[in-house]
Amino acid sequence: MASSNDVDVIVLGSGAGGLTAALAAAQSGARVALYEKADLLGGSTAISGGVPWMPLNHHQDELGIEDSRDEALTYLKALSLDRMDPAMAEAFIDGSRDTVKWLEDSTDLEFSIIPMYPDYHPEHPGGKPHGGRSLDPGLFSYDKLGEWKTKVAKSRRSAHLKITDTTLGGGTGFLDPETQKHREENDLRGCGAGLVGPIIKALLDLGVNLNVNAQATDLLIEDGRVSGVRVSVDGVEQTVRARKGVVLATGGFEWNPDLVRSFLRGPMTSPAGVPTNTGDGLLMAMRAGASLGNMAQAWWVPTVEIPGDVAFGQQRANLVNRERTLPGSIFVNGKGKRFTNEASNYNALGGAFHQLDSTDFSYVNLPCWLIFDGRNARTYGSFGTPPGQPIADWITRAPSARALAEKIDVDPDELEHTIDRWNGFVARGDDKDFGRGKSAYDRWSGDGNYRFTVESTLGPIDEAPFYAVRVHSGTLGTSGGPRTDTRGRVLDTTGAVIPGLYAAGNVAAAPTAMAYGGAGGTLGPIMVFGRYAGTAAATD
């Protein structure tokens, strides 16, 4: 006999993934619950920039913006070092458009192209320098949700920002006070709370059931078929089946350290997305007999820890985005020197944390500081502290670049030399060792006043005091786990589908594999495979 519980599709995890999926199942017809493992919803999402990277999107048309199918596929193969397994991209790729039309049309999302927002290899072929692809998911009043707007994920220094008024879409991080006032009161949330929040709504709306403080400890496997899960809810044991199928969108596996240190293919001491991302779907994908892929990826991103600063009950990841592409800034290594594109995009940096030193066996650039002068302090603040207020006591400052090697245990002189080495290249304009400034996206994400041009991200180092900050490999989320086809059925380890089990986000192998495209190459893929992963399990 059936239990009150049984449902058709259970959808486990309630970032952007599961929240797709289950509104994709649930239009579909489907009777669906939803577990999130958290006290809040929202996942990772909520708490990120919600800009999801769609090419072909329909509000390129409205702006005469010329994009295509073979412009976007040339352009992630170009990015993909041929892991990509080209036939989840051109799911991705077609499904782009309509998932975008479809979540504007099932829910209150108004999306809108960030302007001018370069994708982040823009000189590859097929890339946007002057952008199209990522999308802003604009601002949604939280009071629309009643007693649920309590229940979602928020972060505590962009609640009420647009993508556009922070320091990774261009802006500076802060509303001036009528604004701020005016999105309080209104409880107007952008970013990923403005991406989670109307189709939370519309999950609510449709009547799914959704649960927090629930996670999931197994799947039920009857006749080779996934037929369920155990879930604590609130402490409770309980077994739920689903009469169709179970979509894990459960998160990656960052905050596990046994299974960074077996899976990750480098150092990785930093996560930035919410402390439930554990591993869950994925061990419990593998104990079904699911085959891996992407297993070595993530989504890195370099990240400071400010002491004190905490998240979720865990020392807060903050992600380096704007400082270090500011005029006066730069990388160094723990010998002092630069050793990368400091403006280049924050996933693409992630390589150079994993070099290898041979002779020594260790990575050659960390410990890694951000280095920056009293002009730039004084201009553009630094780490939440506002321009031309006294810049945080946590962070190390001295009087010389010489007295400041010292403090942080690098070599003076090379320390020296480095930054007369970097002060010659910004007084000709041209970064010799690494091309800093030659790349548009290089010179969209540093100083708005000088947008596109060198002067964006090219400053001397040469005013005191002067300040260093230790910087962190960290990451966004893994993007590792069981493999789907492009309907996001999980398959095993021979290449055939388990029957009843789809997967979708971070807890599942990337579509893109390593490509990450522009400002939401994580989010973009992830609603589109969200979407297929929920109406195949609706409807197979």
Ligand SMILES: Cc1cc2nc3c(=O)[nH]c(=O)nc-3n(C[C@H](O)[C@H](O)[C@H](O)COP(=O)(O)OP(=O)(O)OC[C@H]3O[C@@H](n4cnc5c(N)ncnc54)[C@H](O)[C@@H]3O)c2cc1C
The other form holds:
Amino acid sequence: MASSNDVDVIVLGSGAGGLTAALAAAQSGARVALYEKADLLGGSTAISGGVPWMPLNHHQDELGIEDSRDEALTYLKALSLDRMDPAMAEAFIDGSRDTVKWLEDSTDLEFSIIPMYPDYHPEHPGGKPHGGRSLDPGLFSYDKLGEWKTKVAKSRRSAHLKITDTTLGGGTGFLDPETQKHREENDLRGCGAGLVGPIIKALLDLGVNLNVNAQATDLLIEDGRVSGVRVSVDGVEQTVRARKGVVLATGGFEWNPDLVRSFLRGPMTSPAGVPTNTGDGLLMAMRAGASLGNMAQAWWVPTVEIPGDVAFGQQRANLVNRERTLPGSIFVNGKGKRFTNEASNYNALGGAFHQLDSTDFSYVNLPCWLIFDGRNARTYGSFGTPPGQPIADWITRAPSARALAEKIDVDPDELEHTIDRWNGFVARGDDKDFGRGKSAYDRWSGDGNYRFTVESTLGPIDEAPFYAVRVHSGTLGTSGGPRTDTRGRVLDTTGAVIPGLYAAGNVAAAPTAMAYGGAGGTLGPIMVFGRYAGTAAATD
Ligand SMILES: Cc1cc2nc3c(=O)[nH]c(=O)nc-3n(C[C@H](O)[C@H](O)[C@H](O)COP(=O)(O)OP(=O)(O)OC[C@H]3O[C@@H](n4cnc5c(N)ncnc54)[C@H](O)[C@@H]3O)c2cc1C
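Same protein, different condition: the form predicted on its own was shown, now please give the form predicted in complex with the ligand.
In what comes next, the whole complex appears, and the chain from above leads the way.
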């Protein structure tokens, strides 16, 4: 029987996947209700860098940047280690340009190309060493959201930063006081908040019914068709029917320890996104008979956990991007050895953390320590401490490398040898072990004064005190879940469409599988497929 809250399309989750799906569905004429489990909208997207990676976007034309379907596909294929479904990758690339235009036409978003931001493996065929595919969503005044202004997740660190101000985007993470004041007074938010704010405004303008504190608990399946959801709104159970379809956009399962243990290919102890991402949508899809894909994968990232630093009621996982790339810093494992190019992209570093020693059957590179010296700390600051300020007390320090090694339970001879060897490479400008500084990408996040040279990332470790910070194997979000077709329709284990069920974002099997093309490698495909799923749900 129809009830007053029945709609055409139900969207579960309010990150990039859910917001774009809701926008597309509403624009197709559907009556849409969106349910968000947390008390704030935006999910991990709102606290993210907010950068989408969009090959062939029209801003490239304005700057004379050349790109092609072939290049983008060849590049993704080269990064996918044969795990990617070519049809899904093609659907992403084919929808990329239109999706950027659509978002700009439908919302207050005005993207711009982040100048010179290289792809993450720019020397692979089809890669772009000078950027052009990673977009900045710009700043958005939350004053435009009226009463919803306080109902969107906000990053304490990056809310008022543009991506180019952040360490992820090659900045320092700090604003000059005048700019900071101006942005705070006008509630101008950038990064992920700058991405979700304009879409939320467009949804409000279109009359989409937005609900927070609204956790979907199960799908309603009638006559073989997904026809609605059971949802707990402010603790009150309800059944809501969807005449056309339900879009799962509930994010990954990174905060569900059982699912993490069951599925991920290696240790992941430090999720960086919102803690409400507990795999609810994945479990609902499994109960509905969905086929699963890409389950062992996540968007990997090394993190640092600062004691007492809490976000959304949980220990915050701080991404380590700049600190591991700056001159005068290296990673070592528990044996005191370097094991990777520290400046390579964060997603690729997951592989280094998952390396298993078959003899003693342990993870070779966990624990991992970031080691840096006094010059590095003084010049660049560290983990929230601006340059020139005293380094925070929680960071382990010692007057010599040997003494530091003893404090972190690493062989002192080995650590000394590792640092000597590193300093030798630095003197010759050539990291013979791991090639740090060779790729255009390695030179991006380091010292901006030397941006396009190896000096941006190679520097000696030779000035006391010596510092060590424990680094964790973390994730931006998992990337496996129900398989969909190229329109975002969820497939069952026979490959048939499950009528009425759609999925987009980290809840679903990522269209690019393990390929992370460049900054925005998750949000780009998520927004393209969010649009597909919302359109299909409204029009099928
Ligand atoms: C610090 C940080 C920086 C990042 N920077 C970038 C970047 O610049 N570019 C990039 O491409 N990627 C970035 N990422 C990754 C990116 O944020 C995620 O991949 C992306 O936001 C996932 O979008 P989503 O819509 O799938 O999920 P989310 O944005 O996480 O949204 C999922 C939502 O679903 C809700 N939900 C969960 N269960 C239920 C339920 N049962 N009922 C209703 N709602 C539910 C959750 O509460 C959540 O709000 C970053 C991540 C982090 C943590």
